[in-house]
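Encoded as structure tokens, the following chain is the form predicted alone, with no partner shown.
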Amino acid sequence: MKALVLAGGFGTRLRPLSCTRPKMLFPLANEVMLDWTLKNLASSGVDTVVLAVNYMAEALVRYFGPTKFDLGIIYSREDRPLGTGGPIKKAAELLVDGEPFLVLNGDVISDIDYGQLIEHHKRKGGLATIALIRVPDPSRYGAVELDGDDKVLRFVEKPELGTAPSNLINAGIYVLEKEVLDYIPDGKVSTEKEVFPLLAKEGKLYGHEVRGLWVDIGVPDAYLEANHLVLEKLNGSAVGEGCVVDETATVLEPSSLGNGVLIGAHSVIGPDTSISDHVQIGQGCRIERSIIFPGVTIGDYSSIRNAIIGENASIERWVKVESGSLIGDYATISDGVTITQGVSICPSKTVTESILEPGQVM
């Protein structure tokens, strides 16, 4: 069976981190984000994955190559953004082989059973089946109303608060028959707004409620939440090769330390923290619910909470980085500086004075 993974997005809401790498290559519990999806696909009987790529496509090709996790990997290159439906049409010749095929948003992290979703699709006999997940607030997503046979009656993309037909939302994972391609015009197309409403009107669209881990990684808070959920699922603290943790330091579960990490005396790491390869942390530091990219240096007595620090950044002594802040690759935060909530620091920027209002430092 084949699967198309939409991996061409710009990741604009995760800038500046996405200025220097595609979002699909962000670390998540010290594995590349898209690796979690590929491993799940491989264990569900998928043998070929088509990656629809656009932004920084070559970085994805270099990392994944022609095969990984016993999956064949093919690339469908887009020279411009095609929405969520255009990539399906463009990759049609790579996907159609007489079987239904999966389509997944690459920035969704999930452990759902794809095999169960496919079986449900075959039983219902429709042209398309949407994986549905139940959420408290459906206004950020595509809300769905089903009849008693799981047929989609209404599909409302991003409904206003209080107007959603249900709390079941589009999980960004679909099973499609080749006939769906006839509903997708060439060019930029929204599957959710232009294709699914037509299929629902004709009674050919079904839904299937799934349960388990599911996070749409569109914003920093969601990225941190995904890291928390994956670490929690891994149950404990993982320690890579060559780590040196001072005997007076503490690592609180769940956390993950990459290869070659150094942690100084009396520092406290975690919970819900991923420290990537070759990060050096001084003494007396406090790092919690954060993601630290590879090669970062963190000086003595610094504090990082609910933040994301980009590759090879330098956080000097007595620094505070607060909730929701993003520090770009190779940035330097000087001694004694406080970065307040919701601040983004662009790559290679040096910050020598505290920033006490949310905003972006160019």
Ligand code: GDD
The other form holds:
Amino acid sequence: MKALVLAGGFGTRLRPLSCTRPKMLFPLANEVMLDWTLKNLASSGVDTVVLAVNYMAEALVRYFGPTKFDLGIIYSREDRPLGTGGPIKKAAELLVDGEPFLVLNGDVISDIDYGQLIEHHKRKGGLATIALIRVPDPSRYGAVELDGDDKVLRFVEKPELGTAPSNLINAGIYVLEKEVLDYIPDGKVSTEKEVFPLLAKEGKLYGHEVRGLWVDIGVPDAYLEANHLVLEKLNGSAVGEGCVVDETATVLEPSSLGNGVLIGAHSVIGPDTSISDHVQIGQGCRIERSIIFPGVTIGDYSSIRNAIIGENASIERWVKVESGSLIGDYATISDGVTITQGVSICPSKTVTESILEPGQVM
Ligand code: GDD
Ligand code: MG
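Would you mind generating the form predicted together with the ligand now that we have the form predicted alone?
Expanding to the full complex; the earlier chain stays at the top.
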């Protein structure tokens, strides 16, 4: 079976971290985010994955290469953004082989059983089946109205607050028959706004409610939540090779340390924290519910909570980084600086004075 993974979005809501890498390459519990999905596909009987790439395509091609986890990986490159539907049409020849195929949003982390979804699709006999997940607030997603036979009566993308037909939303995972390609025009197409509403109207779209781990990492909070859920699933603390953790330091579960991580005396790391390869943390630091990209240095007595620190950034001593803040790659936060909630610091920026208002610092 074949699967198309949509991996071409700009990751606008994760800037500045997505300015220097596509979001599918963000670390999650010390693995690259899309690797979690590829492993799940490989163990569900998928043999070939088509990666639909556009933004920073080369970074993806370089990282995944022609094969991974026993999957063949083919790249379908777009010279301009084709939305969520255009890439399916563009890759048609690579996907159609007499069987239905899977389509996945590459920024979704989930442990859903693809096999069960495919079975449900075959049983219902529609042209497309969407995996559905129940969420408290459907307004960021595509919400559906289902009948008693799991047929989708209505599909509404990003419904305004209070107008969603239900709390069941499109999980960004579909099984499609080749006939769906006839519903997708050439060029830039939104599957959610142009294709699903039409299929629903014709009674050819089905849904299948799934449960378990599911997060779209599109916004910082969701990315931190995905990190928490994946770490929890790992059950405990993973420690890479060559780590040196001072005997007076504490790592609270669940957390993960990559290779060559150094942690100084009396520092407390975790819970819900991913520290990537070759990160150096001084003494007396406190890092909680955060994601630290590779090569970061954190000086003595600094604290980081609910924040994401980009590759090779330098957090000096007595620094405080608070909730929802994002520090770009190679940025320097100088001694004694406080970065309050909801601040994004651009890559390579040096910050010498505290920032006490949310916003972006160029
Ligand atoms: N190849 C390619 N080309 N991929 C693209 C493009 C493009 O032009 N534009 C977006 N993508 C990819 C993104 O990288 C992402 O993996 C996926 O398509 C969905 O785009 P998002 O921008 O993340 O959409 P969303 O999160 O607002 O909404 C979608 O996902 C929700 C579930 O997470 C919709 O499918 C919703 O209906 C759904 O509920
Ligand atoms: Mg998304």
